[in-house]
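Starting off, we have a lone chain in the form predicted on its own, written out as structure tokens.
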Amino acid sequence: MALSTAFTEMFGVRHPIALAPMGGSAGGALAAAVSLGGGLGLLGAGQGDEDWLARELPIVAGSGRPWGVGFLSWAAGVGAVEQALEYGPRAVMLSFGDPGPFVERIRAADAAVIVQVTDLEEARRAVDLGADVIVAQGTESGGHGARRGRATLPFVPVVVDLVAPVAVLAAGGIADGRGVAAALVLGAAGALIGTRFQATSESLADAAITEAIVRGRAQDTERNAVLDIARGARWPTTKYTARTLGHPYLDRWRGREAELAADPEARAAYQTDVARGVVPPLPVWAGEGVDLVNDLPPAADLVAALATQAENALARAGRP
């Protein structure tokens, strides 16, 4: 049986599963594979690099299935969003920052607006803007999220109640079908999944990163701003941190973020260490569900497996 929800009906997909639009991992091939598997593949456009979009958009658009694209609201320009809209996505997801400047252009292109939120104020803003889908992101998620966020389990139902009847996707720490089932029980219309899809055969992530995810454990993950500061990323670190696996610079500068930010020599040393191969070029973004990741399957097969696991979990929960 297929799990039909407001999300699956809205986008005409078989399963209530969406690919998190992870920068550096969710390229055209991965997004297309998720869509072909019956979920909604979301291209990770991040800050909206035009050359990257020109390369990856035709790949996912050629899947013949519903797909979308995600941008960082604080960093992407309107031109990048318009470039993506030329390829006819069914949805555009906006995360981290004010989505307001983009909403009318997305609607004019007849695409759905998906807004990711990390607190209730952002959820109210998304409703006011007329979001079609709201992603409630808990702090268990890999990569960037709220510095002072809430865990997925208590956060999702509060958002569901607050924004009803707008469809909600749960995000954060979901890495198998049991997590998808839990999201549905909490009242969400589906799950947005990142780390689990980062470790698939179509992911753009470097092999060293996917290997680290397969080997990683949740107790080794940590939310921090150290690595964004060290590598000179433009992320607004006063509001957003990132959950990563361990890293030498994290050990060196943990609790000393302000000192690192004020030390240009330390940041230059980071770039030197990257160039010398002493540290990896990118942090390993990984959520607390990383314990459940132990292989690198094709993404379409993974979508089907997650859906079957979710169906079985719900059936077991319904037994006396």
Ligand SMILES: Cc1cc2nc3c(=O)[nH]c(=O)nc-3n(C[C@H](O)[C@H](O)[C@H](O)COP(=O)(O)O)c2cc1C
Second form
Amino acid sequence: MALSTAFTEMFGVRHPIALAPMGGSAGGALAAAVSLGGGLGLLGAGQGDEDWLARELPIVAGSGRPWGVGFLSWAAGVGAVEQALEYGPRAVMLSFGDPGPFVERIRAADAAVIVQVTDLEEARRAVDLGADVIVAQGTESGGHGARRGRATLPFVPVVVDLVAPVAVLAAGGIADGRGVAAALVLGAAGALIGTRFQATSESLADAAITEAIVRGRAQDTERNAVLDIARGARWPTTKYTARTLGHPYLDRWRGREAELAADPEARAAYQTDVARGVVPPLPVWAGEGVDLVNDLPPAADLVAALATQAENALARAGRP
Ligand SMILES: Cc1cc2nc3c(=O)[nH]c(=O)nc-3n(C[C@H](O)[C@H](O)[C@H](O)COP(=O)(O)O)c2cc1C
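The block above covers the form predicted on its own; next, return the form predicted together with this ligand.
Expanding to the full complex; the earlier chain stays at the top.
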């Protein structure tokens, strides 16, 4: 029995599962694999680097299945979105920042608008803009999200009620089929999954990162802005933090973000430590679902396994 929802019907996909558009990890091969597996693969275009898009877009578009692409609203330009639209995505996802400037172009290209939200104000704004799908992101999620985020379990049903009849995807801490089933029971039309898909054979993340995720423990993840400040990332850190695994700079600077931001020598030392291999080139972005990630499967197999587990979990629920 396939799980049919407003999301699967809208995109003509088999399973209510979307790949989170993870910048740096969700390249064309991973997005294509998720789409070929019956989910919706979303390319992680992040800030919209033109060369990166030129390389990865043909790969995902070549899947011949419905696919999409995600951008960071605070960083990407309309030009990057237009570049992606030339390849015919079925959806463009906008996260973190004002989606307003992009919506008209996306609609004109007949693609669906997906907006990721972290609070109810953002959810209302997404509805006003005419979003086709709203991703409700809980604070358990890996990577970036709201500094003052809400937990997935209570946040998702409130968003579902608020934005009805707009379809909602739940995100944050979903890493197996039981989580997908839970999302559906909360009233979502599917799950958008990041951390779990980072540890797959098609992920663009370095082997050191995927291995850290397989080994990693949820209790060692932490939301922080320290690593964005240390590495000189442009992220607006007053509003957004990122959940990462532990890191020496996190231990050194926890609770002293302003001091770190005002200390150019400390930030230069970070770059030197990266160059010397003392600290890894990038933080390991990972969510609280990381305890459930114990292998590195091909992404299409993972989609099928998640769907089967979700079906079984729903069939079993409430039985002794
Ligand atoms: C490595 C990584 C990179 C991410 N990059 C992006 C991004 O570029 N754009 C975006 O909208 N979300 C990004 N996210 C957040 C996801 O969209 C999603 O909210 C999150 O992965 C869901 O939680 P989970 O990791 O527990 O599945 C990223 C997440 C991870 C783990």
